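As a starting point, one isolated chain is supplied in structure tokens, in the form predicted alone.
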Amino acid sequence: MRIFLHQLRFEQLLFWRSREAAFFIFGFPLLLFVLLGSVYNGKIDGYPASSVLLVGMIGYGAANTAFAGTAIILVNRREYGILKRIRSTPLPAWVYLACTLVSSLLVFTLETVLLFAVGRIFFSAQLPGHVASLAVAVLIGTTVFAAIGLAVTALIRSAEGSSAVVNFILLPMAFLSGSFGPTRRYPTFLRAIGDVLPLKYFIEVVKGIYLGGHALWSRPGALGVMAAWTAGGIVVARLRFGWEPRER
């Protein structure tokens, strides 16, 4: 436990000392929420538009932090030989990866709290009534997208291309899943693609808890889809994840 806490503290220090990571991973969803919240008004699906947008930003924040952040950080560390050096130390590999993922969870949890604070202060969004269920949903979302992030890390070959590949996946997924607004006016084939993406179902779960007042387990289908994506990500990561640079 002492090794785990020491490495977790180190991961947090690395994250917050990197201004670029702190802004694009942590601050960007907050900025998007303020910008889009200033445009959306009225109601969406019978709920205040700002509250619906808040749910979408929580979904985008989960994918941005746990998926994009994990993939970009690990690919860069692998290609610059950092993972190889860590592998040769007494630090167990599973502890290192667990600390990376828990660090993402801490960042996303703080980001979620700030999203609710910004929504309440600037857009009069309601506060969550089922905090425990929402906390578990945050944990589930982080796990899902961290697993996918590990899988993508195993597939990306270069540090230079990591950001481009990740954003090529992240931004379309966010649009098709409803992070930036309703998707019902999208063409049928785009909505069909969105129907298989894990972000859509994470947003559905958060929306059901936050706006519908439903229990976490009230959407077993959505949880099943997220579980399938998690399992798939873990399988790919176990088969393909490497600690050695691929371009050197």
Given for the second form:
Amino acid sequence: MRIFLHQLRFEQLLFWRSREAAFFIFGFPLLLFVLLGSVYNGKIDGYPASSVLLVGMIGYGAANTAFAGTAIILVNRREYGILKRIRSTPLPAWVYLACTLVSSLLVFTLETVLLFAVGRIFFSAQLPGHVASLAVAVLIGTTVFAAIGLAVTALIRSAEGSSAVVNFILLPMAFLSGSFGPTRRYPTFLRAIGDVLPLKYFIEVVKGIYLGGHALWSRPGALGVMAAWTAGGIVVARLRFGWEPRER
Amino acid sequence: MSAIRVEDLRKRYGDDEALRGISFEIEEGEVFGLLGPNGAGKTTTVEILEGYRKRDGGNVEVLGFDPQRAQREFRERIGVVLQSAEPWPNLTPHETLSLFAGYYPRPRDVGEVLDLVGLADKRNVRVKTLSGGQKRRLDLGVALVGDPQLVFLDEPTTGFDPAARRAAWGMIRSLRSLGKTVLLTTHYLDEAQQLADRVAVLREGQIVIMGAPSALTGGSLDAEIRFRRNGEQVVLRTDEPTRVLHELTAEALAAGEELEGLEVRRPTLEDVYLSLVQEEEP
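The form predicted in complex with the partner chain is what I want next, because the block you gave corresponds to the form predicted alone; please supply it.
Okay, now the whole complex, with that chain kicking things off.
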């Protein structure tokens, strides 16, 4: 436990110290929310547009923090030899990986709180009622996307390519899953792609809790899809994840 | 007791036989140098001993552990400097060492380690502002902060300027005075000569010679007599330089000739090394 907290403290220090990455990972969804929130108005599906957008941005934030953040950070550390270095120390591998997950969880929790604050202040969005359910959803979202991030880390070969590959996955996924607005009017084949993506179901669950007042478990199908993606991510990571630089 | 025992160690990468059965032992408190050109198998050997790679054959014991299996207890007792590793650019040297110190049960004092690697005055600046040599020294500090019994240094001074190299040598010598066992790889002969108690020269995955640096030269090569005759370089190798030189000079005096550029030399360690690691000329 002592070593876990020690590592977590430094993970947080490292995250906030690298300002460019912290801005991209943490600040970007907030910025996007303010921009898009100022453009959309009226109602979507009977809910205030800004509230629907807020849910979309929580989804985007989860993917950005846990998926993009994990993949970019770990690829960089691997290619600079930091992961290899850590493997020679007594720090257990699972503690290291668990700390990157919990560190993402902390960042994403703060992100969610700030998104609600921005929504409240700028767009008079209501504050969430089911805070506990929402907290569990945040944990689930972080886990799903961190698992996928770990798998993608294992597939990316170079530090230079990492943010390109990650964004190539992240932005279309966010678009197709409805982060930036409802997908109802998208062409059928685009919606079909969205239908298999985990982010769509994460957004659906958060929307149910925040706007519908549903319990977390009221959408078992959505939770099932996310569980499948998590399992898939872990399998790929177990098969392909490496601690040593790939450039050779 | 030996800190490291290696018997008939073998490793292949595909068709390439990187290690063809090497054996050596390193005593506790000894500084041992693995010397050889690039691609001779130095890093492969060290990475097997550190636990990064699995061997294909032979026996290996490091501090009583099999590095292939040994987990936490083993890693608590070794320190590793990799050939290339960039420390985190956004931490300070003090933070970097504190981070790693937290992984070990009985770490050394961070301030002490900063002094040891000569970074006390840089303790609170960001690592990204350090020079290459300073980063390598920080890396050495990371290897030492857990107070290991055994330190692996894989080409610790490659790319250093001469002054930085001298400073690094001083630090490696101080490891000996701390009683650490050190396994050092290098392709610089003078480095092995300066630092190691014993040296093994690797070539194409085999140890071609092993012993104290001074013993490597002992009688293994003949003296060389060089001069020019009619503009052409003549080189004579002999184990009786006095007699050969006497005959040569007597002949030249009788003929009234001058032996241009006459010199007699003993092989240096470098000559021995080069003769061992270079391909024989056809």
